[in-house]
Every structure is written in structure tokens, then in C-alpha cells.
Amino acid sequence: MNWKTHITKITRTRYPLIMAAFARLGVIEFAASFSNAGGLGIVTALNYELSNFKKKLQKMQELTDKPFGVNLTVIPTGIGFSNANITNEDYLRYLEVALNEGVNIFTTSAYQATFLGERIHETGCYWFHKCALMRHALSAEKVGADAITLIGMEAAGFKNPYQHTTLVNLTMAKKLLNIPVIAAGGIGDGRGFLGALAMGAEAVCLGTAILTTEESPLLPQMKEDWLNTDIFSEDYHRKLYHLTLGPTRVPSSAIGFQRKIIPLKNLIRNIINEAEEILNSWGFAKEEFNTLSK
């Protein structure tokens, strides 16, 4: 089946799947595997020194001939990350390196990134911004973002106490936003992928779901520990839904769909196959899933 959405039209990917940006883990080898599997691999720029970033992007282009993007995580002041002292000028330097290497899709996250979006648009490229709250999504749309990755409270990573669920985010975003929405948060199988598209998403962003694959740089023991996570335990629930502004120390609820360490291409193929089987069971007989007419 062919998958055509507003996001695949922009990204030119086979599937409406986008790799999350990972601190330390969003490296070129992992991103290339995601792109080669049919999604949009994302290289997290701040995982590399600026002086070495150009060589890494050139290596990425050797590892895949498929589309990929670059993430620039704008770190808010007062957050205790090791590279929290990076300046706007530094972000723009990373951006220029990527632009010079032919990258045309950029994702931003964590904080306001209008200064990056303006430069991205000056060069005719695309800007996707990741938000936890609807009001931030509306603000990003207003300043020109081409798409929004909207994160439900089922997600891991850095959390906001006022996040809504993925279901509420997507159905409300379809009413409130005029630009494409990328779903994130707790999605780890074909039913969740298809459900997100039915609720209005134009693509799904995969984070936790891909971190236990063979290509993931996550430590092997941590992969095994994550695969044994009981997402229905009270302890897990308290840790995931801590309702504070801060990091989460457990994987997202998407881990509940993973059973063993498998190649990334197999995971993505399984998601797509399951989605197509569900569509067929509903009597959907077309050879193309197309949201472009919506």
C-alpha cells in the first residue's frame, strides 16, 4: 500500500513516520537506519561538536540515500543540561552547516525557535516544531512553523505538567490548527499508528518504540530492562505521569508493545503491516492511503 499524507509529501518518505530527536542517542548511524527503513531519520545536531558536524552529515549521506532531517533542540535557560550555555548564534552555525550540506527538513524542540524558523524559511526549507502544549503549538503556527509535533502525556522525555493525552491533542489540533500535526506519545504498534492518522495526524513520531531495536545506541542491558517494563504497575504510572516540569526516568508507554530486540526495519515493517491488515479487515480495498484531499 502507498502511504500519502501532507508530511510524506514534504519529506518524500515512504511512510508517514518520523524519528524522535534523542539526546546522545540521535546519532547518524541510528538515523540512517530509520531513513533506510522508510521513515524520516533525524540527526540530533547537539550530539556533535560543531567542528565535527559537517563530517558527520557527510557520513550520514554515505549511510543513506533516503531523506533525513536535522534536529536543533533549543535548551531553555535554567535547565541543567551539559550544553545549556549554547547561544542562538551557535544554533545558527549548526543550521548553516546543515543547510550547506543540503538538508531541507529541520525539527526544533524544547523552547522557542522562531529565530531558526525564519532562517530555515529564508532558504526555502521546512520547519517542524515540537510542542507539549496546545498554546505553544498555536504560537508556533502563528510564527510560521510548517508542521507541529504534538506530544501527549504518554510520552517520556522532558514533561510538562499541563500536557493532555495524545487522543485529546490530536482531535483538538485538527480543530484548532491549520498546519499538519505529527503525533507523539505512547504509539508503538500498527493500531496506534493508524489510530493517530484517523484522529487527524499526518505522521507519527516514534521515540521509545524504536529504542529497543538492534540499531539503537541504548545500552543492551537497558534495552532488556525496558522490555520487562510493566506499564500497568503503580510504580511505573507514578514515574511516567509525575505531573512536574522535568525529565521522566522511564520509557513511554509505547514500550508495552515491544517484546524483543529486533532490527529497526522489522519494527517499522510490523507497524505498517499491522495497519494495513486492520484497514483490510475494515473493507478498505484501495492500494493507497491518502490524506491529501482532507
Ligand SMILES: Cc1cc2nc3c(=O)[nH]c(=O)nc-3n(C[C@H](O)[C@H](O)[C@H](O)COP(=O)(O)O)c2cc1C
Contents of the next structure:
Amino acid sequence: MNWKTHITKITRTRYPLIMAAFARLGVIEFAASFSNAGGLGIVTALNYELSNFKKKLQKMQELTDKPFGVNLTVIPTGIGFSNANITNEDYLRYLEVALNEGVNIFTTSAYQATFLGERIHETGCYWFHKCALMRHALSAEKVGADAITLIGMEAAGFKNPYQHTTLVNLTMAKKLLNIPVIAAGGIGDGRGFLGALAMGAEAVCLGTAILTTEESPLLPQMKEDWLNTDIFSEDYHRKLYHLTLGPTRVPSSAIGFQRKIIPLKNLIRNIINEAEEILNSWGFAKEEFNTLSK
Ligand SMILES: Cc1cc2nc3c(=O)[nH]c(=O)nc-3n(C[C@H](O)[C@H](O)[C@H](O)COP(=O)(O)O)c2cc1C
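The form predicted together with this ligand, contrasted with the form predicted on its own above:
Starting with the chain above, the whole complex follows.
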């Protein structure tokens, strides 16, 4: 089945799937595997020294001939990058290196990133901003973001105490925003992927779900520990929905769908196969899933 959405139109990827940004883990080899599997691999820029970044992007282009993007996380304290004192000028330097290497899709995240969005647009490239609250999504749309990734409270990563669920985010965003929305938070199987598209998302951002794959640079012991997570325990619930401003120390509920360490391309294939099987079981017999008319 062909998957056509407002986001795949921009990204030119086979599937409406976007890799999450990851401090320490969002490296070129992992991102290239994601792109090669049909999604949009994302290189998290701050994992590299500025002086090394150009070489890494050139290496990325050897690892994949498929589209990929670059993330610039406007750092909240405690997120885990070593480069904690980075200035706006430094972010713009990273951006310039990526632009010079031909990158044309950028994801920004965490704090306000208009200063980056403006430069991205000057060069005719695309700017997707990721945020946790609807009011931040609305203001990013106002200042020109091309798409918004809205993170539900099911997600791992840096949390805001006033986050809503992925369901509330997506169904409301479809009514409140005019630009495409990318779903993030707790998605890790075909049903969740398809459900997010049905709720109004134009693509899905995969974080936790891909971190226990073979290609993920997460430590092997950590992968095993994560795969043994009981997402229905009270302790886990307390840690995931901690309702404080700060990083989350557990994988998101998307870990519940992962059984063992498998190649990333199999995980993505499984998600797509399951979604296609569900569509078929509902009597959807078309060769193309297409959201462009809505
Ligand atoms: C280990 C880890 C590191 C992360 N690092 C970042 C980061 O540096 N920048 C960022 O914007 N988001 C970061 N995130 C959040 C993800 O990009 C994404 O929003 C989140 O994982 C989506 O929810 P999910 O895990 O349920 O798929 C991180 C998440 C994890 C699990």
C-alpha cells in the first residue's frame, strides 16, 4: 500500500514515520537505519561537536541515499547533552553547516525556536517544531512552523506537567491548527500508528519504540531492562506520569509493544503490516492510504 500524507509529501519518505530526537542516541548510524527502513531518520545535531558536524553529515549521506532531517533541541536543563552552555549563535552555526550539506528538513524541540525557523525559511527549507502544550503549538504555527509534533503525556523524554494525552492532543489539534500535526507519545505498534492517523495526525514520531532495536545505540543491558518493563505497575505509572517539568527516567508506554530486540527495519515493517491488515479487516481495499483531501 502507498502511504500519502501532507507530511510524506514534504519528506518524500515511503511511510509517514519520523524518528524522534535523542540526546546521546540520535547518531548518524541509527538515523540512517531509520531512513533506509522508509521513515525520516533524524540526526540530533547536539550529539556532535560543531567542529565535527559537517564530517558526520557527509558520512550520513554515505550511509543512506534516502531523505533525512536534523534536529536542533533548544536545551532545557538536565536533558543530557554535554554542551549545556550553547548560545543561539551556536545553534545557528549548526544549522548553517546542515544547510550547506543540503539538509532541507529540520525539527526543533523543547524551547522556543523561532530564531531557527526564520533562518530555515529564508533558505526555503522545512521547519517542524515539537512541543508539549497546545498553546505552544498555536504560537509556533503563528510564527510560521510548517508542521507541529505534539507530544502526549504518554511520551518519554522531557515532560511538562500540563501535558495532555496523545488522544486529546491530536483530535483537538485537528480542529485548532491549520498546519499538519505529527503524533508523538506512546506509539509503538500498527494500531497506535493507524489510530494516530485517524485522529488527525499526518505522521507519527517514534521514540521509545525504536530504542530497543538492534541498531539503537542504547546499552544492551538497558535494552533488556526496558523490554522487561511492566507498564501496568504502579511504580512505572508514577515514574512516567510524574507531572513535573523535567526529564523522564523510564521508557514510554510504547515499550509495552516490544517483545525482543529486532532489526529496526523489521519493527517498521511490522507496524506498517499491522496497520495494513487492520485497514483490510475494515474493508479498506485501496492500494493507497491518502489524507491529502482532508
Ligand atoms: C532517551 C531519550 C532521549 C531523548 N532526547 C531528546 C532530545 O534530546 N530532544 C528532544 O527534543 N526530545 C528528546 N526525547 C523525546 C523524543 O524525541 C520523543 O519526543 C519521545 O520519545 C516520543 O515519545 P515516545 O517515546 O513515546 O515515542 C528523548 C526521548 C528519549 C526516550
